[in-house]
Each structure stands twice: as C-alpha cells, then as structure tokens.
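In the form predicted alone, a lone chain appears below as structure tokens.
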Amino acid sequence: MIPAPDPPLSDGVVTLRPWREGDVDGLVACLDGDEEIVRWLDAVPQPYREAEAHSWVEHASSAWEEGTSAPFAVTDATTGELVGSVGFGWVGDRDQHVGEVGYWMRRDARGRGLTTRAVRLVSEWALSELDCARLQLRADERNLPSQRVAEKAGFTREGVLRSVHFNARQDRRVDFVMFSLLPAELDLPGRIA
C-alpha cells in the first residue's frame, strides 16, 4: 500500500489528492472530446462518459491500496476545482526503486504552469517519501508542450526510445523522449525547489 499524503500535497496554487467518486462529473468534463489529451494519451477512451470515469476512480483507488501506483487528482488549491491528473507508478520490480510520472491537464488550465507545479509536487514526494531512487518521465517526441513541462519540472533529457509504442488512434509507431530525475537533484539550482 502507498499511503496517501496527509495533508494532501499542495504548493498553494495546486493541490494533489487521491481521486474520489465526487470527481466523476469533472473527469468527464475534462476528458470527453479533448482532442489534445486524446492525441497523446491513446489509452483514454472516447467518448469519455460517466461509466469510464467511475471505472477510473475505482482503478485509482485499487492502485493506492495495492501499492502499484499513486494517481492524483490535480485541483485548484483555492477552489478545489478539478484541473487535471498526475500520477506516480513503479516501473518493473519495485525492489529496483524506479518510478515514473505521467500527467494531463484540462484544456482551459493549460499554459498556466499548473502541470509543472503538479509534476514538481509528485516528484518531490516520490523521491523523498517513497524511497524512489530514479524517477522517469516519457513524452511523445512530437509532444513539445509535455517535454517543456518535464524540463521545467527539473527532469534531464536522456535520449529517445525509438518506435517503443504503437498509437492506434494515429496509426503510427511512437518515439518517446526519456527524462529522469534523481533524489540528489532535488536541491540543485534550477531543479525542484
């Protein structure tokens, strides 16, 4: 089991907390028909309705309990409004202490630095509280905004994983840019503060 942070992770602008049933309507509003999210996250079904949202909330709750991942709802720290998602998951054998971060942000919340804030919060938590020795992040080589988020959040670009994924929606093989962040880098200038 991965214990949920108590209090929830927050920087005063965004708050990260586990998903809950009350997020279903907001989740549908965020994901149904959002072309940008659909383009890069081919695992997000379309149309995205209440049934899909309920299924995601159940999955997220199970992931926390099983200790396989920590999916967070990203909310506005002032209003509590759902603005996106960020998550941490273990890669391969947990004994290797390698984790991965993934994220999306709803259409009207993009371009305001909220995704970077959320990625910084989850990264610092994973590296300092979960004994994660390496945190990685993959972004489609064509998804430049996602790569900028990784860089602004303090991750180092390592290289390109060529033809590592098939995106059925786009009918193409995807190259992922691999980024990483190590615990010792949390305090480096220009890194997570």
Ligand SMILES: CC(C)(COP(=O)(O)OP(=O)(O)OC[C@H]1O[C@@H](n2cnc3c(N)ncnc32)[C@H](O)[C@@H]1OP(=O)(O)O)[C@@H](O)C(=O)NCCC(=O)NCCS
Given for the second form:
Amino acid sequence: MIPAPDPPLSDGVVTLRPWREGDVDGLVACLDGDEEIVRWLDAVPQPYREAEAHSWVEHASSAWEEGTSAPFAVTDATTGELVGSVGFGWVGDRDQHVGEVGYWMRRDARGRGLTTRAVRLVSEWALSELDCARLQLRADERNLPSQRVAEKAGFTREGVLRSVHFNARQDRRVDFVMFSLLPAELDLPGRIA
Ligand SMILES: CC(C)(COP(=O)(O)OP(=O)(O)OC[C@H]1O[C@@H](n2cnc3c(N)ncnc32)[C@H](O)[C@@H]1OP(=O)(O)O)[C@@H](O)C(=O)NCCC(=O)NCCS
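Same protein, different form: I have the form predicted alone, so give me the form predicted together with the ligand.
Up next: the whole complex, starting with the chain shown before.
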C-alpha cells in the first residue's frame, strides 16, 4: 500500500487528500462534458455521471491499498471545496522506481496556478517520501496549458514520443511531450515561485 500523507499535503492554498464518496457530485460537476477534459483526457468516460464518479472513488481507494497509485482530490485549502485532481502512479516494473504524475482542474478554477501548486506538492512528496527515482509527466504536444504546468513545476522537457498513443475520441494518433523531474532537482532555483 501507499500510506496517505499525514498531515495532508498542503501549501496553504491547495490541500491534497484521498478521494471519498462525498466527492461524487463534485466530480460530475467538474468532468461531465467539459470540453478540455473531453479533448485531452480520453480515459475519462463521457458522459460522466454519478455511476462513473462512484467507480472512480472506488478505484482510487483500491489504488492506495494496492500501492499502484496515489490519486488525490485537490481542494481549496481554506474552504475544502473540490477544485481538481492530481495523481501519482508507478510506471511499469515497480523495481525501477519510476513514477508518473497526471492532473485536471475544474474549469472555473483554471489559470490561477492551482494545478502547478498541486503538481509541486505531489512531486516533492513522491520524490522524497516514496522511493521514486524519476517522476515523469506526459502531455499531448497540442496541450499547451499542460506543458506550461510541467515547466512551472520544475520538470525538464526531454523530447517528443511520436505517435505513442491513439486517442479514439479524436480518432488520431497523438505525440506526447515527455517531461521528467529527479530527486536532486527538487530545489532548483529555476523553479518559478
Ligand atoms: C491543464 C490544466 C490542468 C491546467 O490547469 P491550471 O490550473 O489552469 O494550471 P495553472 O494555472 O497552474 O497553469 C496554466 C498555465 O498555462 C497557461 N496557458 C493557458 N492556456 C494556454 C494556451 N492556450 N497556451 C499556452 N499557455 C496557456 C496559463 O497562462 C498558465 O501559465 P502562466 O502561469 O505562465 O500564465 C487545465 O487546463 C485542465 O484541466 N485541462 C484539461 C485536462 C488536462 O489537459 N489535463 C492534463 C493532461 S496531460
């Protein structure tokens, strides 16, 4: 299993916590029909209703228990309101100590730096508290906001994985930009505050 951080990861603006049943309505409000979610996250089912949200909460809880991934709800640190999602997951053979991060943000909370904050928190935790030696982040080459988040969170752009994914919803093969962050880079001065 992956133990959930206690106290929860927070920078005073966003707080990350495991998903719970009470998030079902919030998940539907965030994900159902949002055009950016539909465009970039083809693994998120659409339409996205209560059944899909229940399945996600169940999956997220097993993932922590099985130790395969650490899916967090991103909440407003002051009000506790659900604003988005960030997750860490192991990639391939666990013995390789390679992880990956993924995220989305509710439409009306975008553009305020909240995803960057959440990615920094989860990255610092994974690279210092879990035995993660390399943290990856992949973004569709056309998804400029996501690439900007990666850069602002201190990840290094490594290159483009050409035609590595088929997006059935868009019926096109996708190039992913590969970014990574290593433990020794956590306090690089180049990270944007
Ligand atoms: C990608 C996403 C999570 C970013 O969330 P966010 O909370 O707005 O992110 P931040 O505010 O931390 O940073 C966004 C950055 O992208 C920039 N940006 C937004 N639209 C842009 C565009 N069309 N071109 C270039 N940069 C853009 C913003 O200006 C900001 O950078 P800045 O701080 O230098 O101004 C959000 O757009 C989203 O949920 N998208 C749909 C799901 C998704 O794509 N997930 C990632 C899959 S890899």
